[in-house]
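Below, in structure tokens: the form predicted alone, a single chain.
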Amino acid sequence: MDGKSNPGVPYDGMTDTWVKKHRLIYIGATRHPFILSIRDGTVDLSAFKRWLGQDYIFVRAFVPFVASVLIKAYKKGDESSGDMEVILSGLGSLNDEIAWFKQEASKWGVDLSQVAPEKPTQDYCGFLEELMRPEVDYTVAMAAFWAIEAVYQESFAHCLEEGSKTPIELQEACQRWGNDGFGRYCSSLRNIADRQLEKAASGSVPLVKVSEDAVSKAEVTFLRVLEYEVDFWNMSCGTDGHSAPKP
């Protein structure tokens, strides 16, 4: 997102520091050639169909991950800041998202029952399962949650900006993640992540040993998300050279 969903309100939290520090791979994830091809209207529709089938598999794996973050928020989140309500709203919207994938797949002639996960999808879903473990700190899980959603928000919002030549038949897909409402939701996730990171960095998070370690793990997790996202885009457009580490 990089603050675009809240014009005039710059981010100054730890996530902003990460985005600037790791700008090259962040741009690689949010301005990938696959996304740019959608924006300039040159996308190979077979690549879009491949992305559609693989992302459907990922979203189904994403549901239990978000549920696990909700449990962590219940146990360690800030009740006064409404962490649970924000996460619950995202969890609830995933039902509509899955329904949208099924409808879109039918429109494009993609038989989801016949789609097998490719290796980048398997690796990314395995990474989500890794983050679902009870011992994974809420701060780390929240950083991953924000990063996953933010990459899609900023990527697809770019396809809707003035001057884009996004094909009419792909504009609905771009609107799903590129709209202002989803941008505000991502901002809420980012605020939660930054607040948790600030607490961890100051050592004020109760029952967390070596809180600085949570911050370091959260940054590594942020980077892994970006790497998996690049791999996922690469797979979608048939590009070799996967970079993400195995879970």
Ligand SMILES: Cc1ncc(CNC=O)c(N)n1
The other form holds:
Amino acid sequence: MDGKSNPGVPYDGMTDTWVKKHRLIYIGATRHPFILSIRDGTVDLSAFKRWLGQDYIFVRAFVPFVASVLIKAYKKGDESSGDMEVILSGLGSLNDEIAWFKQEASKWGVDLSQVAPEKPTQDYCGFLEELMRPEVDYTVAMAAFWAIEAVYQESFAHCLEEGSKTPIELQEACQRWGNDGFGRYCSSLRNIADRQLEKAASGSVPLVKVSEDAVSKAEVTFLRVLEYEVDFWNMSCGTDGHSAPKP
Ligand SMILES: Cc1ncc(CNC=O)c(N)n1
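Can I have the other form now, the form predicted in complex with the named molecule, not the form predicted alone?
All chains and molecules follow, beginning with the one already shown.
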């Protein structure tokens, strides 16, 4: 999240400004106790299994959301931007990811066909549904897309840093979102979001009011993503009352 990871770009984009402005809630989502428990090796395996089942449901709902962003990118008609290629690569990884969830679930003895969505999962999937609507601006949808991926990337990369005690059997899960390739993919998403936000903010188009509206809507959407992510982690930990908290 610093200028260094963005060579040739002299100033921070809008997304960096948001992360700085809303730092505490951003840290709340990317350094959640569930993630810290994976990193220090104290994670409750039943919590991990609950996360696995719920995240499988989330990822299935995430696919049509990403497809809706692809449609918005296509409709913009700017072939030279390369946006469609980035989004399409995301859909490709989601294909692998769904296969991974099934394999991982069988490894842990989780029967995915028996997993019912809990309230935070339902709410988060409902939010994705809202964002899929055609009237939602590409800028707003891209900001959400970037934020959703960035939270996982930053969270799981933290579990793989030097000095972390992540249990060996959880390292593959952390690698999925914490690897450098996924980090570069998140940077590409961030660059698209920043470019769109920059365009909207500069009001180079005659619809200045509409554009400014997109920028503020995108910021609110970013914050909502962080809240849904925190609720999702809380549910995984069992700190939402669905199961007994850890002693
Ligand atoms: C709740 C949540 N947020 C973000 C991601 C990462 N995106 C796709 O895998 C995820 N799997 N689950």
